[in-house]
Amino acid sequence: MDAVILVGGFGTRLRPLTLTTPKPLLPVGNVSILARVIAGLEKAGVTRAILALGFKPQPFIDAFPGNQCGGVQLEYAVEPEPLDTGGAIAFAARFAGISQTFIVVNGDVLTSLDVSTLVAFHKKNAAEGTLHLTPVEDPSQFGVVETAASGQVTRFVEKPAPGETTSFNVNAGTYVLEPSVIERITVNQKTSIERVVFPAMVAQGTLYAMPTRDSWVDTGRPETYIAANMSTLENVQGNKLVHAASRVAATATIEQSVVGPLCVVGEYSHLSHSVVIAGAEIGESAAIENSVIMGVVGSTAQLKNCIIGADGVVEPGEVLNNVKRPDPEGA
């Protein structure tokens, strides 16, 4: 089976860890969102998987040598201007010539759904279109669906009132599709699957969708990045995870971090509730909490609810708390 797998955005909530990092290569547990997302995928039967991509592939083609990632060949369809989603996922099918039933996935979201439920319940109801719903606690903030007894979408609620709908299940962004819907999308024309394909699905009764209580995190906004992080922690011993290939000073203290490979952590220095991207280097006695390092932190200095990029400098002794460096409103 094949997977078309939106990674096209820009990133621009991770500014600036995504300046020099495409936020689908970003590590959760030191191994990159893309490639949990592919194993994902591998699970349930996808063989080939197209990245939808509106700018060069040259990142990813270095981070999967041979185009492969694990049982999964890798191919990419990188559009011409940027298409929306729906444009997209036109453009990657055409490029691979898909002909059958097959997956769509954002890159830079997390789910233990087996997608081979999804599969079934699709090819169960002769459906065009099939997406999986998660609940939220406040659906004023998503776009709510609300689907009949046999999982047909019936309506789309944005952001909907109090009252406005007794739903609350939302788009979590997995879908599977039938080739019929590229042909609901003009050649290279800028189209969202949401706003626009899907409704007219749902007007012709082709739309269904699965609800499911699994797992699911969107890691595009720092909170959610570093929480699906420390997620990965919660059957490791030491509630830690360093890569083998970092060296970390024996009078450091680790809490519920994870440090990844090449990095240096300086004496006396304390990580609490954050992550550390290979190649960063933190200073002795520095203190960080909350935070994504991927740059340098000097000695004594402490940071809090912090992102430092790549290129980012942490003088020693500062003290900063909710800061990005470098500002990425100045990229």
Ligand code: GTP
Second form
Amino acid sequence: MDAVILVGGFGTRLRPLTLTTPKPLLPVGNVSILARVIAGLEKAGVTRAILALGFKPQPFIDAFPGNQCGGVQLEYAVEPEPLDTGGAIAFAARFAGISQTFIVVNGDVLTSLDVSTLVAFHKKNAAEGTLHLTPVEDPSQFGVVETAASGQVTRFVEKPAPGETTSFNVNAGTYVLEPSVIERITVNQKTSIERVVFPAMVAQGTLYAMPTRDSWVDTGRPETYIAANMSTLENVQGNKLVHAASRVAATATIEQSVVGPLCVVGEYSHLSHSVVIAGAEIGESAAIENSVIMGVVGSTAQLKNCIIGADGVVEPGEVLNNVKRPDPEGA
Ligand code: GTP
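Requested next: the structure of the form predicted in complex with this ligand (the form predicted on its own having been shown above).
The complete assembly is shown below, putting the previous chain first.
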């Protein structure tokens, strides 16, 4: 079966990290988000994945030598300009000549969903499209989906006010679609699948949805990106992951953190609840908490809730709280 993976977004909420690395190529537990997504698809029987790309295609091409990830063959559909989710799906599907039922996933969602169960649910209902739903505690910031007992979607409620809906299920970013959905989208026209195509399908009764309680995280915000990394530490000895190809001083202390390859962590530095990404350099006696570091942190600096991109430099002795560097507003 074929899958289209949406990876062409700007990843603005994860800037400055995404100024140099597209969001799906950022690591979670030292494996890229995208490689994790593809591994999940392979388990469900996907043999070909089309990456729907626009912004920064080259890093994706470089990341998968031989255009292969595990047993999945990769193809790259590069949009001339960002076409939004629906336009991107249609562009990629047409590019790859998809003519049978296919899967679509957001390239930044990590879930333990067995996608083959979503395909089976889709076929049983003879649906035109089927969404995976996940429950959230506070749906006020999400697109909530209401369904009938059959699974047929009856209504979308975008960012509901209290009392506006009794559903806590939100669109979880994995879809099974029939090729007829592609025909609903005008060639090379910017189109949102969530806001334009799905509501039209609801009106015609052809859209279904399946809620599950699988683990699920949209890695697109700093807190959720850190949380996704932390979840890879469960059951890991010492509650930390330090890549063998990094240089961590023996006197440095690392608690609940992930350190990627080719990183340097200086003497007496302390990391907690943080992610240090390939190539980052942390000087001596620095203290880093709940932060993501891709750039350079000078000695004795103290960072809390910070995001330091590849081009970010923290001077020795700086004390920073809630800082992004380089400042994405000025980028
Ligand atoms: P933010 O800018 O932080 O909102 O992140 P984002 O750009 O990734 O947007 P969002 O998380 O809403 O996008 C959902 C999925 O669709 C992600 O996997 C994006 O990569 C992808 N996406 C969004 N817009 C486009 C587009 O125009 N083209 C393609 N190919 N993918 C897109």
